[in-house]
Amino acid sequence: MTATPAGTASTLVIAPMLVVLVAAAGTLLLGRHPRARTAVSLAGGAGYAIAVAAIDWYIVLGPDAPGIATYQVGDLPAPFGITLVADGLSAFMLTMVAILGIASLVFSTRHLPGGEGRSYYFPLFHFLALGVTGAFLTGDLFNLFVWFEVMLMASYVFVAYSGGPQHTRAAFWYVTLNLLASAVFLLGVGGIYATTGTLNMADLAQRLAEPAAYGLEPVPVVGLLGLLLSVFAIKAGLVPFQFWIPTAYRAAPPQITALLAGATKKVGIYAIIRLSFTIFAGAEVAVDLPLPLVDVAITGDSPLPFVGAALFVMAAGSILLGGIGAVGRDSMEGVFAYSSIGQVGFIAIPVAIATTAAGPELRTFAIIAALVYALNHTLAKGLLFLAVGTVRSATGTSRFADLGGLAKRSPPLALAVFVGSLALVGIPPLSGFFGKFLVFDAAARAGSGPVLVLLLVGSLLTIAYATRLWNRSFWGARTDAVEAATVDPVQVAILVGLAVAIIAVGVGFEPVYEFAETAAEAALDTEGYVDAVDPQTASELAGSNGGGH
């Protein structure tokens, strides 16, 4: 194929955001026309998937793809204007959102809570997708904050969507915690601007790599990075910031919970990877910190060991607390909510290994492991939370005490949940096997026995709660609720489709690995990121404008 013109690649960067924004506006205007609203929403979802696929191929994966493309809003150059950047890392994340977003959107047309909320459900759905997409594409820290807020404002409403006392209570704590996180985020962003004089990520990476040339004192950046890390840990649901997850996940509609677990959590992980490796890895800051769980290098001239120390502790706590909590839950959504806490720990462990890796090979491999595991978590946990919605709509409950015999009542539903559960456990040839294998392999390459033991304990806990859920819900004699259940075939078809995707990723894993490898290399290619954005100085901007008026 011929090379994609630079202007075309640049336009593609903003395409997913434009599509989802138009869909949000269209569904808002059609609030009193439910059929037209649903049609516009589905068309917007399909358009979003096409736009993301175009970014994947024409910017990242195609034979003549540039690998990275930027879009300057209003044609104002960086760092003075708003920069959007699409590279391998953002494209990989957007692909996960597109897959799960389509499944959740179609599911919403079949399982939509009643009441007046129906008129604003689909606009909020698309605004949630807009916030997630903007966070993956933004090229500066302040707009990362802005897109976080867009994403969170929509999710606030969804947590309180049903309007009951427990939903209101869950929304209150969710809002309180995230408002605090937003204040800390803004404080960190302000501190970084005061310290470095810029919020553009490429410009920030450039200045931190050569602090003397810009007259900067980079040491305070480590503390400010700590503030941002705590914010991103809250978004990802890492211990000790996980306590909002069980109540929020139970309160939101299941198809939204699938997005919260499968997509919005990944925004926190993405931000940690992007800032740690693309932006702060080149900063010349001497750090000497003890690392609790791994016997690897913990000193150097980079703030990454600081990030690694914190991530190891949070990941370990997440794996143990999430796994133990899931074993003792009495409902399907309770198990999956605590499971999400534990599973995000499996994603954070290889990221922590990458921050402390002595060489570039291990660092790249560890990020690949994190991305592949994140993909599996998106597919499997999205499937399982949608399965909660299917079971609820069919039986009126998701409590183990009222379930039993679902496997005989609906074999396709049972098969889909079985595949999703096995993917969490890590059984071949499913996507979860490769994700878990790569995480274990990264820990082994790092020479960390304690981390391997931790991962093994977490895997055993996953087997325990997955087996318990299957026995209590799908095995045994049918309860009255199951006997009277009417299972929606479209909902089951969506679950089967995600199960097929899990199998397909495992069976055809090579291109998935190559995509993840491209994403990991993009995360580590600070020079390429800076060159693509090409931040200018004020004097260069004045010169390009002919010296002003």
The other form holds:
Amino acid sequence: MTATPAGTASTLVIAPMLVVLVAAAGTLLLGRHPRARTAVSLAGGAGYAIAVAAIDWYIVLGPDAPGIATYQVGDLPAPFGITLVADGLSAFMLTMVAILGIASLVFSTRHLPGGEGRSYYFPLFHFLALGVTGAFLTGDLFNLFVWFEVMLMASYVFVAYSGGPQHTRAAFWYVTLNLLASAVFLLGVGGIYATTGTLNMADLAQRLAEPAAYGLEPVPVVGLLGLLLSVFAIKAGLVPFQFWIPTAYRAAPPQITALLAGATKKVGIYAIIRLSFTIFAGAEVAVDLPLPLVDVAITGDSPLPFVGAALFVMAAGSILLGGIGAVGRDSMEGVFAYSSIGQVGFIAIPVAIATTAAGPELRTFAIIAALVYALNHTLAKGLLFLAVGTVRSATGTSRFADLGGLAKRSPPLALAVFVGSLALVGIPPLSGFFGKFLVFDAAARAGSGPVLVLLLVGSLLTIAYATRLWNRSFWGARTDAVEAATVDPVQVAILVGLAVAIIAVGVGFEPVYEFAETAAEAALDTEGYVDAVDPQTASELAGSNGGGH
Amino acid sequence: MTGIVLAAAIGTLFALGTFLLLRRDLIRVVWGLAIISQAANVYLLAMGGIAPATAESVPILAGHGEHVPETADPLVQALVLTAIVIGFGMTAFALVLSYRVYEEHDTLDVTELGESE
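Form predicted together with the partner chain, following the form predicted on its own:
What follows is the entire complex, opening with the chain shown before.
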């Protein structure tokens, strides 16, 4: 691999970001022309899907694919410029976001929340996608911070979008929490720069693997990684940072909540996986943290055991709190918001197993389990939140007290929600079955009895709240609101499309598993990542420039 | 000496920001956020360290050759500029949002807002 791999693969890396940026600017300019605005928006969505598919095929999955490609912004070699990296892990995440993003975008063109006058809806939508995409592709820690901010800024407006008392209040809490998180992120970034002298992720991995050769004292990195982990846990909504989720998810328009749950949450998960495994797994740091209260000592020669211990506790809390919280809610989006806290716990458990895994085989397997579960959560929760949008635009409400008998009123809608709920529960042959199966299998292979019990309790809670939701809104006597409802056929078609995708992932699971396997291997392949980015030293750079200027 | 002064300044800023963040008045909360993000910026700047300047580390010194005793890492300054711009935008947004909250709820008291659900 050369220092600046020219050609298609390299240019492809930046393609999805450029497409969304153009779409965002275009929709901003065409704000006063609803038809043109919608057309540009849809074209942007299609272009994004094509760009992501091209990355999947030409960089990751195709027969001649290199597996990883980099784009050095402004042709400045790493670590001096900003590096964008597309590998299996990024491609897997981008594919999830593309599928859900298209569904949510088409849904939005059918039912623009707040009416046609809201000319800033689509630009914000694309900026949200831009932030998520940038976070998946960047290979620079500070740049990750910037993409987080791009993503958050759009999501702030969406939480406050409806403008009512509860929306502005939810938005204020959300903004306050995330501004604090941003400050903590900056502290982590600054500390890591002071400790290692670089912010390029590949360079960081390289330096931390041989701290002595670079004259570093890497011990502070463990604590700094803890700071960053808490920021990512806020984005992912893991306990004890889950409290913003129910209010924010209820306040945002449902089709945006689908994206918040399906895409921005996954950014938190992605950042945890990327930093813990690709970057910090090889760090030569002796960790010895005795916890006398619970009679456990966290020891190891990399920061991973520390990450793992924290993740286990957070994931266990999330599964229990999310599940129990979801059982008692009185509206559809309330149930799904709490459910999403619990489901992220199910994604974090295998990640935690991977950090403490004895061998590379179990580590790869556990990450595959996490990724497959994340894919299932994105599809299923995306479908269910869009269904909330459909129910709300048809009946004007999503409270259980006003709903009932929806199943007979619109059988296709009921069928789609049924498939989505079953995918959450994990019934074969849906995508959720394999997600749950792999997570259970990873826990069994790790030989952890308490984790298996926890997963079982979490699954039972899932069955309880899914059943309750179904009974309260889809069965029973029709209420007045349901009687007067007019269900939009295109919205239902989108839901059915996602339901078909959930079934397709379950039936044709083999290629999905292979993709997840490629992604997991990429996440663990620190050497390949460093080689592809190829961070230069100042002396190498001077040499290649013929002695400098 | 510079190090101690910087550390004390950062500590004071974080303490002040946290204090304001815990007030009942929403505007004070916004001020607290602004001060905390500025404290993070100062911290980031301090993380570059302060070292004797040479023509190699600071390009602008290359053509002059006069002795400059100490200078900071230019990279963190570039990072801080980005962070300041983002922080400025967010503070403005938070202020506008707190006005909208006031319009909707007729109060800026955090406790009363919490009870209004």
